[in-house]
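Only one chain is included here, represented as structure tokens and corresponding to the form predicted on its own.
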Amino acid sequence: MDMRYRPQWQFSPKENWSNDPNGLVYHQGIYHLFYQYHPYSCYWGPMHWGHATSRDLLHWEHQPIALYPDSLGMIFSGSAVSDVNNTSGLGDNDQPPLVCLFTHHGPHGLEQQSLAYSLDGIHFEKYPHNPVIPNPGYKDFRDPKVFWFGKEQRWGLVLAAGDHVEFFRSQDLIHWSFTGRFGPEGNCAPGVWECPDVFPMPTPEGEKWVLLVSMGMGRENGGSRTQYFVGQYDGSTFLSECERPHTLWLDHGPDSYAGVTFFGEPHGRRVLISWMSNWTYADKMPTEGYRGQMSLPIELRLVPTVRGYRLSGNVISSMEMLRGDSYDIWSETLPQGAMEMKLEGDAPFSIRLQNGIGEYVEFGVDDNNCIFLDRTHSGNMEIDPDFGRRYAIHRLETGPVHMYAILDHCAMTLFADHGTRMFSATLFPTQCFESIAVEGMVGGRCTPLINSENFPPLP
């Protein structure tokens, strides 16, 4: 099997079809990856729950299907939890459940929100008596995200319901009650709304909160994408403080969908992995044997800038264990595999990865002083119309440009203005690229990303 664009560092299927992460958790010492399935085909299809397991976040063990078709319908998008002090009531004090909620997907289209819960972090069995939250009569209802709401000691969910998110509260997991909602108003981009999430991040000014909503978008508007407004949760429903018509982006690069965040994470960090792809051309992906990627594992600050609270994103510390020897970006020469980037320079530069044939991709800080991605020469263009683009955003600083890359196989993750900017795509080249190419004022550091003694090897 050709593996030349499988990623080694961000999860991918061992085969066949795989979307939106789904029920990011911590329990019990082990990192939780669910993410939608089909295991049948490497296109979209029924959708089953897959599983995937890790000690951090870089070395992935798949497990088997934690969730199949019933009667209710197919196994969509949904979250999950470690309810610790038991309040549901599905295990006990020794042996407390990890508890899912997720979208059915059933016959006609019916979406209602259903429950399931392991003992054992593995197998999973399904609440007798679902849903637990009946659809009110919209075509689109889906996406529970769930999170513990400390100032009153109970659950909280949001989920999209078509142009809006809803808010709902419960004591158990089990009875929910509706709370409020947000949208469409203030919403600033078209689409159906998806894969809601909602935490709170601390700043200078105290606690905001902030909510991520994907967007199912058309190719004219540059297909699927990530919307963030930053305010307040009052403990009905979101308050945005976010003033129109801005909107603010979580990833301006074109492969970065259906992001979520780690429900229970031990070190205090807000981590997020998103769908490495976009449903413009998901089902042509040139990959052998499997399609669909997961992102890095990325943790988001909320930072302020010159146009306000915006969130910031990095790698998480522990690839710091990955890094061999370092060159200097000067030496014009690349390794193989997964690799990062350091520089820091004055605009305008430019950096190309290229290889011997004239494939490249493009990055660096314009005479517009924009942050850019450049994918139209970087290898197979025929993948669909839209997939050779240059993304572009103004930076949100001044001054010095500090930029940080990652190009593990296929998939390049670029991160400007301390993480304020941050661009996800996907690239297939016929040949590895294996030189480099700089322009302009700037200066860096190249590191190859390998696995050492500190990690287990991979499975």
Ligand code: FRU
Contents of the next structure:
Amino acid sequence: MDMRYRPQWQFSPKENWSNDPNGLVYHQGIYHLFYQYHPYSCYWGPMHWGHATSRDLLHWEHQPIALYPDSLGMIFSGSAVSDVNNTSGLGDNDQPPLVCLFTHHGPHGLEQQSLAYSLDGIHFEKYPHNPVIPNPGYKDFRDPKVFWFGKEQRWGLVLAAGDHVEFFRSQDLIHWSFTGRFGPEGNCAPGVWECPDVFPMPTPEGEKWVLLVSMGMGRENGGSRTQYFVGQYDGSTFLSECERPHTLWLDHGPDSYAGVTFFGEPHGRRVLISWMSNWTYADKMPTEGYRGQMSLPIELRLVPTVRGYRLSGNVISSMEMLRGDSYDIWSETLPQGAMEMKLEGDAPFSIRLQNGIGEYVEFGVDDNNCIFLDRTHSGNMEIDPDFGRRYAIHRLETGPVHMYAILDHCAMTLFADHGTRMFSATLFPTQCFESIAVEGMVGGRCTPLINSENFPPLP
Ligand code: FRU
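I would like to compare: after the form predicted on its own, may I see the structure of the form predicted in complex with beta-D-fructofuranose?
The next block holds the full complex; its first chain is the one shown before.
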């Protein structure tokens, strides 16, 4: 089997179709990643929740399918929490339950929110009185994300309802009441709202809340992308502080969708994983035996910039243990397998990762002071007419440009201006990229990302 495209450090299913990450949770010392999964083909179909676990967010172990479709429908996206105080009563004091809230997508498309739980983190029971949030009459009503609202010592939940999100509250994760809605006012991106997440972030001015919303946009609008709002959650709804309608995008590349953050992350971090694909061409990705890969775990911060508060992303510090011996980018040698590049330079500059048959991906900062990533010559362009594009966005900083890039087989992630500019893109060269071509005033190091002795390679 041709495995050259399968990322090593970013999760992908052993076989068959996957889309959105679901139920990201840290529970009893273990990270859980569930995902939209069709176990019988490499195309989207009746959705299950696939499942994997990890101790460090880098080495994943495949687990049995967690949730199967049933008489209420397929198992669409949702979230999970560690109910440490057993507020649901579904566990006992020695065994806090892992509780999942997900969408049942039923016959005739009826969408409602249901609950499942597990005491051992591997086997799941559906709550016998599902749904726990019935559909009030909407066509789209899905993707519940649960959070703990410490100020009122209770749970909150946000879900997507067509052209807005709705908020609910609960003491026990089972009985939910509606508290408010946000949107469509304040939104200027087209498309159906999906996979929201809402969370507090510390800033120099005190706590602010971020609302992520993935937008199922048509191909004429760039396909599926994730936007965010910065503001406050007042216990009922979200209040945006973005001054004027202006879309803030989480990622400026084509392949970052349905990204949500972990519940219960122990280090006070906010860690996001997204689906590294795009509905425009997801079913045409030329990977063998599986389709759909997750992003790297990305640590988010909310930082002041000249244009206001922006999310910035960075790789998690445990990536450190994967680093091999680094060398100068001007040596023109590209390590095989997964690798990272740290760059510092003065605009304009560009870096090409290339093979011997004229295929390359190019990135850097251009004459217009834009950070860019260009995959128009990166290999297999037959995937889709919209695959071969160049992506660019103005810098948010002045002065020297800091860039950080990771290439994990078919998955490239680029961070610039201290992570306030992120680009995620898949690449399918017909032969591996093997050398680096550098142009401009730029220096940097290239580092292979390899397995340390403590961690055997994934199967
Ligand atoms: C987003 C999405 C969700 C839905 C799921 C179905 O990519 O459309 O809104 O729950 O995928 O697989």
